[in-house]
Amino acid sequence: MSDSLLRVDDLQVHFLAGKGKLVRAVNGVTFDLKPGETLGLVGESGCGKSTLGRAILKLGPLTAGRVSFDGIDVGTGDHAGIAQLRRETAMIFQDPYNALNPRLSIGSAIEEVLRVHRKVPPERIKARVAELMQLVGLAPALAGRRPSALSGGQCQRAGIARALAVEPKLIIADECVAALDVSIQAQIINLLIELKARMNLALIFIAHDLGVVRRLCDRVAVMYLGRIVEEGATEDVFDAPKHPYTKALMRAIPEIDPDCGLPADPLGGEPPSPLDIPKGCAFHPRCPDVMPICREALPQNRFVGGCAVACHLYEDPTTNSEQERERIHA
């Protein structure tokens, strides 16, 4: 769409494995985002959405499809239109340790990519790292430290800073929540939801918590197995989920109320490996409205309730036959 940030076409990620097997981690994504939005990458572990986001920013191969990020062509972009996509995005990594140099001081970490992008005249950048830090609610006399003498939470902050010192327009956050106690991740959650409305940021946010999902993104897409099966805003998606798949994330969703109890109907199985993709719809196997057509052809992108959803449930019953439509249960 014109006004989109970012658009990703028929993307895919494939990696040879031993024995000269292929890997299709990511299979055919598309999606846009918007500047200052906010999209939720959710699904079980496995099913791409790092490779994806990874890609997204050329911190890994592309093997087919096109990324355009604000009118740069990712995929086949010269050294000027790289520099320009290091300039102006940033990711937040999962470990807020490891994804820091142990041997630099935070503050040395963050003046580091002001250098090298040159944000600031060099005379400023102590002072802009002093303005980065109190921006991520960090005292600037933290800066000092290395990241083995602060918490989870101040080095993901520490992390958060040195992504903003790019003043980028696009961030994804790799499960950037997921190692730190909950009311870290409150605190973390509240500071991108601040930043994001100060600095009209695009954020992708890559998580397995789908309650953090809710509050912080605008929309949703929902990945199995290298695909997305399930796109919309987020409240139409949490609230009346359509793919067999969402759905049993959904029920999966723990209450608060320990009356409620677990699921009744808990989704079994593991995904497939993705060595090894089913035919037809990758989730058939595990579906409990799996049909014929399920294991034969790849479903399409339909509109159902303002979501776009990959599923033969929504086809056109006037496309199939009768017996195609029969729902088969194991």
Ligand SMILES: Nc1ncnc2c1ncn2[C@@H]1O[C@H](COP(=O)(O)OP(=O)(O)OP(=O)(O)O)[C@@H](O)[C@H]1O
The other form holds:
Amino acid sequence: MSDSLLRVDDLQVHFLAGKGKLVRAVNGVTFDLKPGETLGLVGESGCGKSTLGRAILKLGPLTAGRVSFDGIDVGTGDHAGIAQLRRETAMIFQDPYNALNPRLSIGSAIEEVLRVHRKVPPERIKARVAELMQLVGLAPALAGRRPSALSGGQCQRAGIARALAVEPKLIIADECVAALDVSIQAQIINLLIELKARMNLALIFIAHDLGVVRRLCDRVAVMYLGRIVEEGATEDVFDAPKHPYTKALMRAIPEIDPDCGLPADPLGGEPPSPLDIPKGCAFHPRCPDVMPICREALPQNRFVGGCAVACHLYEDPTTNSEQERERIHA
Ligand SMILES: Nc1ncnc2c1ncn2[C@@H]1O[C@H](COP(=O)(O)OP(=O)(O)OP(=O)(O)O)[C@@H](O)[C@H]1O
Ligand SMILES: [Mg+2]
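Can you give me the structure for the form predicted together with the named molecule, which would complement the form predicted on its own we have just seen?
Following is the full complex, with the preceding chain placed first.
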């Protein structure tokens, strides 16, 4: 699509594990993101969310497939293209302390980005640091402090200010509030909501906490063993989940403490491993709706009720409505 900011096409990221085994951490992911859009990326631990985020920003390996960001081919991009990628994107990490250089004051960390990317003339740098700190709700007087002299919430704000210093078109936030207290989490989420509206930021928000995703994101992509199994508008995915895996995740929400995020194993059955991905639909060993075809063939994406769903239940047009499906599986 020409109006996409980011297009990810059949992306694969494999790692070599011990004994020559292959870890298929990302195993064929396709989606796109428009300017200003917020996509929540959810799924159990180990399903490949962080690996996908890093590959998109060329902060980690990319085995096959294509990522194009604002006209740059991320996989094969030349030096100028990758420099542009660095200028227009940023990543925010889970651990606010580790994400910042412990030897640099937070003011210096933000300054460094402004200098490297020549965002403002040298005489404007100090003033811009103060502006960015104010933007994320940090008193500019804290600029001289090192991360160890700040709280977790203050550090995460400093990390966001540093990310914003490049004036990015896309931020990938990887569990960026998971390590924070609930009240601080809410403050950071409100800050992200405000910033995305003000700056037309596109955001990929990786999270375990479905409540936060529901509040923040326009769209949601549900990942299972390296693939997106369902993707659609947040409201549609939460109110009318289609894939049996998404349904299980959504069913688990009311039973768990909203502050604790996803249960470790909402489904039971065999725990998934990207070292040994089941044939056919990777979810079939745990699926309550499994059919013979699920053990053999990889399901293709179908559009159902505005969502893209990769599930054999929706492949036959005669079963392509909720009622029809319920009748068949009754
Ligand atoms: N450098 C690496 N070498 C080998 N395996 C890796 C490497 N990085 C990630 N993996 C494996 O790839 C799979 C996906 O990992 P990833 O960190 O992307 O998952 P995740 O969805 O972000 O999980 P979490 O929710 O726990 O952060 C895991 O099985 C992980 O062990
Ligand atoms: Mg992760």
